[in-house]
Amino acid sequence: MKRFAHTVIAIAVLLNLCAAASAELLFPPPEFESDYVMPTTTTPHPHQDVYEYVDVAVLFIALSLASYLVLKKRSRRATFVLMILSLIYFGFWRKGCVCPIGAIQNVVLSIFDSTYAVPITVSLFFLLPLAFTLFFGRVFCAAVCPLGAIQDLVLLHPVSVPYWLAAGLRALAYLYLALAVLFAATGSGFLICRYDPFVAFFRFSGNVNILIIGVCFLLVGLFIGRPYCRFFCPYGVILRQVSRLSKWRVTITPDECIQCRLCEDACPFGAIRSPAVEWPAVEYAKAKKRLAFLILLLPVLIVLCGWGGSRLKNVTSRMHSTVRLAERIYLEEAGEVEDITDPSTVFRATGETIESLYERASIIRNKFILGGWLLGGFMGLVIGVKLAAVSVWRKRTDYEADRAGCIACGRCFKYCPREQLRLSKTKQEVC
């Protein structure tokens, strides 16, 4: 009941926490008076296009590699090796693109825009990581993705998070792949891309306010366990439900557990599930008829969380250029304001007509109405489902690695006495 009500309390103060997405920047537009020359067209180099099929083929030898390592080498130096060598391929000598988490929105584009067709090399670089996964387990969490890989490497003195608070922060990556997804079918902008705290760090270069929060999340990863990874990543989100389903998985002893609680002390990330017995027949009354309750409140958190997020058009929709210039152009056009931006200048000269770019605005500001139902029900399942999670118990005999929740690390392995004794015995058996 404790864990339920902490639950109840921490997606409470996380959505009272929630702000709305930041404005879309504004670049200058060109100078096309007097003595302007157009650029003569160009194009791509060639080799542009082979290097993004080097990277595909190193992403599939690398999550090759981090699937032997974790599962049948069960080596936490040689993973550890391997991540620090994607770090510095993936993250800085590709600047941390192309990468798996910003693809979301690529795809989600092809799907809602017909004129656009996602990139094969970008699909795969989607789809990779969830086809190991489903084999694997989260190995590209393991040693493969280098923003994982950088906070691993910050992590000084890792402090333990309650779960029934990591549990409601976990929802702050929810609604940031909703978000994502919501902006990219609108065609308002990529905002994964845009927030990446740590691509400031991978090409030493960037917006100030980004390389801001990137700092903030590695002076928190100091004690936080890849905070960014279990709190915020939209990826992690499709991982951690894909990898719910996976054939393989990691074992935190190779045969039988001897409950010495090593493994959940070795763990910064909250992974390892405690042995469970069967509730006293009281508290499972009070289960039953708790998830009884929650299953039929589940619609209608969907609709008022739905309704919410419908109410936010005006909100949501300002990521939208169109939108944001025909709110400028009004505020121009009643009197409002003095100066005259750049974008308002642009479009006078093209010669549509004001009521046109209303009605073009009004048309976008509809479909974030849509959105913003499929948004917020699609928060309101997701509340629904972590408060009916609560009360369904989950018998285990042994301690385990959560099927979700476990990014394959392999820390747990060395803490193992029986992990110990195999190597031990491999070692005799080789001499």
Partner chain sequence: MVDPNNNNSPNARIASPWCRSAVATALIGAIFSIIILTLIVANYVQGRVHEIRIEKRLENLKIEIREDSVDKQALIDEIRLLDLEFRQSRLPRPSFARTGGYLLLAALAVFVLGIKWADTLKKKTQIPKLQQDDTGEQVRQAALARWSVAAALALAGLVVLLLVIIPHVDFSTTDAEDASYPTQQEIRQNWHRFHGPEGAGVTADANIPDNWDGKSGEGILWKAKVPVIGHNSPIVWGDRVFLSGGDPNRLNVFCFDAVSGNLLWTGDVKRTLPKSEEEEFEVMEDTGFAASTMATDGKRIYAIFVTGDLACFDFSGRNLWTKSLGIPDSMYGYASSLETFRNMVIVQYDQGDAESGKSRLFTFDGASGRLVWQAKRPVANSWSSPIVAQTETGIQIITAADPNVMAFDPNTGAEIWRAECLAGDIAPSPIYAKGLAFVVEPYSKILAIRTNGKGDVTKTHIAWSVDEPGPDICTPVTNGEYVFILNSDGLALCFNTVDGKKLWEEDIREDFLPSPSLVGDKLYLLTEKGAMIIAEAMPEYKELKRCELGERCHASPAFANGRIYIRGVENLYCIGKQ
Given for the second form:
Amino acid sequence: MKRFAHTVIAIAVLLNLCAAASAELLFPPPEFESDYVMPTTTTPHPHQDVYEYVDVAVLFIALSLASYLVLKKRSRRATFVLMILSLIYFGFWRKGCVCPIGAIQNVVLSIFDSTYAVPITVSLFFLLPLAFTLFFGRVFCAAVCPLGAIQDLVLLHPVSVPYWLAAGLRALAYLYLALAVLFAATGSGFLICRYDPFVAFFRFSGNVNILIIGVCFLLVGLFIGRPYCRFFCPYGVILRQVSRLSKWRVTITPDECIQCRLCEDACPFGAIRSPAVEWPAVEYAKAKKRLAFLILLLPVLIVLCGWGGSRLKNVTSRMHSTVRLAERIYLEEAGEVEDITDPSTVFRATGETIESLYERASIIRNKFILGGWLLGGFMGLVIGVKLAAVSVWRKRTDYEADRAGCIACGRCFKYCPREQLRLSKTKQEVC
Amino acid sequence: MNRLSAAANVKILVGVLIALATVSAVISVVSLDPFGEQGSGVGRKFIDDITELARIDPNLILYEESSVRISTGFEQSHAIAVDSKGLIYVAGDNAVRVLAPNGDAINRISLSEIVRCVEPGDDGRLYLGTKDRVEVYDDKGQRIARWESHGLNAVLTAIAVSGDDVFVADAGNRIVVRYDLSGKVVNRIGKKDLERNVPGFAVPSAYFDLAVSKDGLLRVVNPGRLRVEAYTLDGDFEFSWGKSSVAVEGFCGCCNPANFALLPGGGFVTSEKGLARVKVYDAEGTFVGVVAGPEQLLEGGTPYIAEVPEQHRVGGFDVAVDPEGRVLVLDRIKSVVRFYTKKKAG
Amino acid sequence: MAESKDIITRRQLLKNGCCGGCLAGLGALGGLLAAKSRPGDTVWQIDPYKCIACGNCETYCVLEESAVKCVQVYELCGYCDYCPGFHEPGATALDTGAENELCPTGAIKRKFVEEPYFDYTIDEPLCIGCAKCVKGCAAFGNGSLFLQVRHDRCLNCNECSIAAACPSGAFKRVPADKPYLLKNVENA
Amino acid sequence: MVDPNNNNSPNARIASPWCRSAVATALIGAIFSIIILTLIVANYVQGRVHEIRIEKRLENLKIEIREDSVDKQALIDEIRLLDLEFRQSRLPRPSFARTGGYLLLAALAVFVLGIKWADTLKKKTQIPKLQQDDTGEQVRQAALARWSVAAALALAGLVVLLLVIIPHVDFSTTDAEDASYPTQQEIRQNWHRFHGPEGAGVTADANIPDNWDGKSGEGILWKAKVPVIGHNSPIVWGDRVFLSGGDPNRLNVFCFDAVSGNLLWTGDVKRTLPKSEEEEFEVMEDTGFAASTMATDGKRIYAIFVTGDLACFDFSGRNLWTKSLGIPDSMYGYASSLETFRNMVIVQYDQGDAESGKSRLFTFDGASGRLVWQAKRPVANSWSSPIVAQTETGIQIITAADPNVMAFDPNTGAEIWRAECLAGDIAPSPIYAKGLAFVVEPYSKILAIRTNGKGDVTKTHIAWSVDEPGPDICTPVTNGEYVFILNSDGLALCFNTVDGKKLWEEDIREDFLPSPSLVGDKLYLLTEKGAMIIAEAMPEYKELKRCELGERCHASPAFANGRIYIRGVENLYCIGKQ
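Form predicted together with the partner chain, following the form predicted alone:
Full complex below, order starting with the chain above.
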């Protein structure tokens, strides 16, 4: 009964609303006899525009410097200093916003929502690191990203993560990317920004939960190198794939490898691949069959996961405020909940019909069917390719940095005896 | 051996730490409420909750609503008046509707401007107030006269007719203008004048009602002072009644009472905005009882209109009393006229 | 040997092709974004006509002290003696005593102007954006007190946490050159 | 393998004084961090606890102070003190937290740098390990990785399954919409449009009263005044009766309670005003402002007025939408009634002459008022109404106008067939039965058209055509076997539907504006004077009874649920058994 009454209010307000807004009257303030002067409301201006372009310039300089320091100078120490400087500038000074990781969402939203226009600086933030990665490898991760820097800094006692575990965990990053893109594309919200674990440190304040998440990441980061970058970072996933194609990239030593294995121990990120010889003959036939099976499995996986993803529309679409509101209103109408919430009160006051809300919400939910297919299909592809990739035997003669996993931090340089030798030689030459 | 076990211990320690961190991170992620569904979480001291004030003792409610409501047919209704024959005049949008006492439509007068107030004269003439001027119509709906504009600042909110005088409340200029029937200004009432003991009207918003009571005094709401003042027709301040209080017998908020009407016996029916209440006072201004409180006027028990976005808020219901003593409330939210009759004793 | 070299070059070719394709893709994306980009930036602001003064602005801002504060538009103010945004509904006297004040932090200053008018000003450093006064002013008064994002404090997050938690969709992005939505006044 | 004991020698460097100071630095940093962190948390918690206590106390005090008979001054003093305390506790908190944050950061930096420094100093010069053939190990690792990925997949699958299984709120309207329009049976039980279900004028209800008298009130359940005049007929759905009315000042929709006759609500329809004030809209008095009968789909009701204003209300009187179709160019004023199909409303909007190309058939979505489709009609202005006929070859909208009788697909608006066979001012609507659509041309002919044609069927599908005086106003009625024609001057004719053979002709000598209806095998003919003539219909005409109402009637009666609803010029009557 109470609910019915609410509906009646909503109906009535509907009749009023257009007129109420337009027929508003600017009522004159009192005329003062004294010499009182009516103050004006202050409106402090945002101070940005220029800053935004400065940010892009600093990003460009930092990326160039990082490329030089890692690839040409081959100095871990200089890279480390640059990383600290980036952390101070992009992190603590500019409060970690905007960053290329979050910019993914702005870019996606601007592609899917014709009314949304992405600021030029944000698109540059998204594109510049990608372009640099295409040429020089993941130098952005090495010395520019403040999120990477803060984790790199706290890494004290690296524990190696088993290869199999890392391979499994990395799927999380793909999932995170896929979800972030899905929610950005449907206009549901910016997932990456919402759960950014370190931004609270940069601002010295934030939601308690987010702070706890950040502290947890740093605690884990004491022992596991850059846990966010490796297992969660959605931008890292893109950079991984792009860096596979990079023109130049980190080599442990330009000289000949003596297979001392020291570099493998030195890398806290498990990005150094050890040499491998021919496939053992007994395994070969089996492996070939398995690979064929896995490749055939790939399309099946894509379709299966896509189907699974599309079935998730009811869960994923809850991220969209309209769908949440429609669900709430539905529950209230069905009498399954007693109270009413702020959003439902507001909705009823606007006088929009419930059918039209349901219709709007259904349209959005249906977007999540296609979105779910794409998301699931993508995850199926990722998992299928991963399965196939770990079943392929690559012949390697030397220890070398993994094209995708290496974040170009330069730790291995110091540990390589050949490199030490080469450096001392060059130093002597200089002298 | 010792060292080995120490290394193993460290490994276990690290493992436990990582597990703990993972668990607490997962809990944090799950318990994060990015949509504000758990409420804002501000302290009690920071919440303005007046639901308690909105509650009215049922014993004080002397009237009950009759089952019939009349739809005004307006998108936005502004004012209501009843003439001595019981005909109902409802102003809204750009028109005035004339309704029979049972709600049957009789006539409709359309204007080019929004009609903000309406008052039927005894001689069958109808006085309509737009934002800044009065227009006079005959009983067939033909315009007879259009009086002079009150200027840019003017916001006319009420008209009262008594004998040969027409009083017009101008909220924008904070003054009452007395006209004769031909539209000539006789005098202006209520300008602050300490020598004549006139306090001046404090009118914070476009609510400023007046009426001429049977005793021949002009009753004007001084909304900023939360009281009803009595003036002689020549503009001398006589006395006032009404006090600021959240209690049911007082006027709460600013600009109240928003509207009032005179009962046949000389009493007052007042209407408040903010905390929507329609109450009855006797001729001396003593509280008698309640016609309807927020729970009756804003159905669904929403006593607090601030909970909806501002552009959807409409408050300050106009009231009128018909010759039978029924209280007519113009519900601006629903655009209906609601009728309240006295509860039968027992 | 020759064969292996051939393989290498083929692989090299493939890689270069991919690299070039990727570069072209990046360029295309850059072009698309450039076409869709807007030169001016936007900032977060509250539409005062949609705001329901729920209190989320106080608690959901990423800043310890919210960037949302109450503003007073004097042109709309009634200069009342009894101000429903300043005084408690059950105020015992119309003065500035703590027992009569609505604002929990005492951020509204009341000053006598002339009979019967009083001037109400927000002491911004004290205001925490809880919107208690906004509710009072909106329900009983003229609505001259309302919340606005103060841009000297706002970090302009990519996604504003308050916007995500706003129940009435009042939080929105506005052009940075018109960063305020003041009622009835030309946007500053 | 390398002997681990060999590491001893580099370890000796631990003794380095730098290393010790590095460790000490880290230690100091760590201790400071913990102290500061504790302070921040403690300050926050203590502050919150303190504030909550004050908040509660203040709340109580403020309630107390409103009571009379207490020492107000003491309370006031206490409140002011507590308030001050609250502000003193609350206000410095953010700045304390910020300062603490900076200090914590500094301390952590010291700690991290100290440890890094110590780590660097402690670092052993590694000795290269011997290379080992770890192919087996690598194969094992690869297999493990495969299983790990597969496990992740399985886990994800499980999670998806769980998420899909848990119940969800399903508000989707697509399925609900399908069920939301009335069934054929519901339509047959009600009287949802002009001339009843399918516009045939036939009621399936056998329980219709046949005895009443307006003067004595016998048989009349209730009588209600209709506030505003209109010539449209009542429509009935469930326990609601709807009518519309209009005059130059207002366009109204009225909802009556079928049981009590109470006017439940009045809907206002915003009228399109003529462009200039002088050019007042003129309409013939015989047509009036509300000649078109409303229609309902069981959830919403639709009304159209002579001004071309189409409005939709729900059953509670909420105006869902209003549309102006433009003031129609119609000789006597627009009068075609509405029809519904599923959840759509159909408007036959014929205007001007056939060459002007202004005539349209519109279909609007009921919930939103969105235009679903519109079809151009090469016809002149007409006053007849469209019908939705369930033909053997599918559902068709059949319309009659000068010169074309046309059928449309209700889903798409595509024209199915047309027959160019009419002339003059067409006001009677077509009716349909058993594969035949019957149309009349005033004063000159009656035709039957087979509805299974496609395209222009003028030459192929006209089953029969007889040159007899067709009515100018009243819509015919048929039971599938016979078709009855009633002229407004009282001449009634009956034809065999199969071949058009005239069975009888009767001059009733009354004037008729309402259309005839069939109740079972009886004809119900309402005269303009308000007498209902109940007559035997087959195979000969035989008047059985006359029931006087005592009020002039322009509108056709409605039959539903054992009652007859008759709209007189001023009142609405409900006739039924007590």
